[in-house]
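Listed next as structure tokens is one chain, alone, in the form predicted alone.
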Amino acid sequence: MSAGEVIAIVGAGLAGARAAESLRGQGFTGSIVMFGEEPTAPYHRPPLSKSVLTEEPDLATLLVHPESWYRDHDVELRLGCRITGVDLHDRCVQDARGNRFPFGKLILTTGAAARGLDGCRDDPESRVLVLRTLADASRLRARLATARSVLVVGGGFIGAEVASGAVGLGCSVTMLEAAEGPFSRSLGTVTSKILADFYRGLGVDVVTSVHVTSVRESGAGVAVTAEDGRRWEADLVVAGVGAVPADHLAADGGLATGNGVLVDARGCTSVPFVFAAGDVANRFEPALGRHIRPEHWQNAQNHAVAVARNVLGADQPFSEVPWFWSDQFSVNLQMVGSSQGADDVVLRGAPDDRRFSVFYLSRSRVVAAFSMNNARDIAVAKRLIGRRTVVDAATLAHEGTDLKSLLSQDGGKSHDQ
């Protein structure tokens, strides 16, 4: 690319910040313009559902880079600027005021938006809240400070972390989950039951198979009604029912989309001068042979770095085993890989000791692993997944087995025969 070319980055989150950093790190000397809807420079989101819920944060500790970094590296940061359109023919983006900004290449890092409930209002006084942004976290923290009872709709990681914070503040917490148990879709019934029992043991009322049909606010609080007529009331309702990719700009602009912006292993969209990275990108993962759209910190960071290199012509496929963590109820949970397609589940350790791992196998190969307070198992599992190593389930389950010994036990049968 020429020194006079402009690279526009739409989306000022972790992925956008890392993309800009990578561009400069690779020696790009042209113009970089980053657009973000929020008034705050790119920041890390994981603390929003953890420490930020219980105490006022020091903003400097949340930022990916100090604001001075963008000036020092000649990155034009346009905050509070909502991009409403992408013109692929003229190669420009347009903001809500009608201003047009030209580009040579475009990187979409627009992330995802929290999925709300019927009854959610864009009103500072609402008692039905979501959690995605720093502003969301600030509102929720203020509400939690005075709430006595909290209904968390959704038993995923955001819902569980909110429940953890609320319990820590002395709130009575009820978790409503549509499936048969928390995390049952992603972790299966074995792990789901373990976690449900864990939450109940800490005072959370976990109610499953709940299909919410009505959320109504009143002066006294919020009432939630299920399809089968069951009803709950609380001072506050928090929706933790997932996120939707912010891919409307791409779709409206004519780019291929489907559960996010469709990109190849290099992060390139259906148009060769437009790329996408992070939560919004439904990327092809060579190791799995299919598209995936991880919504995790590691993916947002590492994918953006790799995509930025490809914007500059590196032409290197990105492949990485998905990994994420969650700190809740004074334990550390980690997950690596994808349990989709697993045909066997192996439990290693004792859940009652709050230190165990669950391995997911497909044709005797580890494809995913989940752990509580057992990060070492996850580190080895990541290597087992990457090598597609054949393992014996009984050996894997035995706590006396050194997991590292399994990395070479199959005598080279680490790929499909």
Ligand SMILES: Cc1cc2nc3c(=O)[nH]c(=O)nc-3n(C[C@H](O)[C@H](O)[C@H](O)COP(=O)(O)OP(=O)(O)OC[C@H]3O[C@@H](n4cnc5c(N)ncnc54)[C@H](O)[C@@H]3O)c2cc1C
The other form holds:
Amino acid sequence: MSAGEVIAIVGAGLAGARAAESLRGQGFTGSIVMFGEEPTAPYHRPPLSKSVLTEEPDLATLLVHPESWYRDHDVELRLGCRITGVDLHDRCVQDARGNRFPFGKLILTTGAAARGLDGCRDDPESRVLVLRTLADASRLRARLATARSVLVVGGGFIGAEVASGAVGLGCSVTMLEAAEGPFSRSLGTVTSKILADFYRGLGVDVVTSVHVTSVRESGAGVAVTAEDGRRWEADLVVAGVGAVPADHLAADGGLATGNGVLVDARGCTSVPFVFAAGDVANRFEPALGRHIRPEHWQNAQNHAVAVARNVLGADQPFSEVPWFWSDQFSVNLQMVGSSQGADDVVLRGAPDDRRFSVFYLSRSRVVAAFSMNNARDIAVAKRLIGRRTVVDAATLAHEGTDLKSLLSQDGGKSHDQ
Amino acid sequence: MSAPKEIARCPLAELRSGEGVRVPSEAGPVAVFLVDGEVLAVQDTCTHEDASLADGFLEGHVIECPLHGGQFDLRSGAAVCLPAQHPLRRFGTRSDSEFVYVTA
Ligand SMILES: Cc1cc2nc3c(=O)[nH]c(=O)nc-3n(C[C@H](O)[C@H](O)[C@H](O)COP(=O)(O)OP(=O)(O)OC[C@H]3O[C@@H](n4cnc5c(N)ncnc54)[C@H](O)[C@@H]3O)c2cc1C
Ligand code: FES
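Having looked at the form predicted alone, could you now put up the form predicted together with the named molecule?
After this comes the whole thing, all chains and molecules, with the earlier chain placed first.
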């Protein structure tokens, strides 16, 4: 790609910021224009459901790059600018006011948007809130400061972190989960039960198998009703029911989509000069032989760095075992891999000590692991997954086993079949 | 240049290959590692946020931070994987039959 060419990046979040950084790091000297709907330069979202719930943040500590970085690296950052159309024929993007911006190559890093509940209003007075942006977090912090009771709908990680913050502020917290237990779909019943007990022990009222049918604001509170007639009332409702990929722009422009923007292992969409990275990208993962769309911070960052190189022609497939962490109730949780298709679950350590790991195996190979306060087990698991090492469940469960020794066991060779 | 000053010590018996030991010092906590028979000492607190690298995962000369997976080369202190971007301070070491001495 020659200097003088323009690379447009739509979506100014972590993936967008890392993509711009990677382009400049690779020596690209053409123009880079990045469009962001939010008024803030790219920032890290993980603190929004943690420290930011209770303390007003120092914005500088949240930013991916200081604002001066964009000037110093000649990246044109257009904030408060929502892109409403992509014209693949004329190679330009268009904003809401009809301004058109030409590009040579395009990177879509539009991320995901919080899924709401029927009853969520986009109104500062609303008592039914979601959490995705800095503005959402500020609104939630203000509400939490005076709330006495909070209903968290959805037992996901963000919901659990909100529950943690609310309990810390002295609120009485109820968690409503549609499945048979919190995280039961992603972590299975063993881990789900451990976590449900953990939350209950901390005073959270965990209610499972709840299908919420109505959320209604009344006077100073909100009432939530379930299909089976059960009803709860609280000062505040927080929806933690997941996120939807922001892929309409791509779909309307004629790019292939399906649970996000479909990209190959290089991050390339169905059109050779358009790429996508981060939460919005449903990427082909060579190690699994299928598409995955992790919604995690590490994926957004590393995928964007790799895709930006491919935009410049590197032609290197990206492959990474998904990993994320969550900080809540004074413990550090980490998860690596995907438990989908696991045929065995091995517990290591004692949940009561708040230090344990759960390994998910499929045909004697680790496919995923979850831990509480045990990052080292996750570091080993990540490598066991990557190397497809065959392990013995009993050895894994035995606390005397030095997990690291499993890594050298087969010299890091893979067993394919 | 003045002779390096001893700022911390760690019993040799506590060092196990592939693991880190955290020792307090006047220059803040130091992480001491034994890598292929060589003793390497760096600042213990990750340069990204607040995590102890002695609790990290060591593979070869590279330590991976337990919090966000940032990586550093212990020989140079250099950050080699995001989100780590700033190098670690390195310390000198010297040992006798009983202790490893960290010097600055
Ligand atoms: C509250 C919260 C807590 C989290 N905690 C953790 C955690 O502890 N650990 C972890 O691993 N992950 C965590 N995550 C996930 C992590 O933050 C995301 O994976 C990451 O932010 C994805 O980055 P992204 O750049 O792909 O998308 P985003 O961060 O969603 O950024 C996309 C940006 O694009 C903008 N945009 C979208 N459409 C347009 C358009 N048409 N025109 C212009 N701009 C547009 C959006 O406004 C947004 O600013 C958390 C997420 C949230 C919301
Ligand atoms: S604190 Fe070490 S990588 Fe973040």
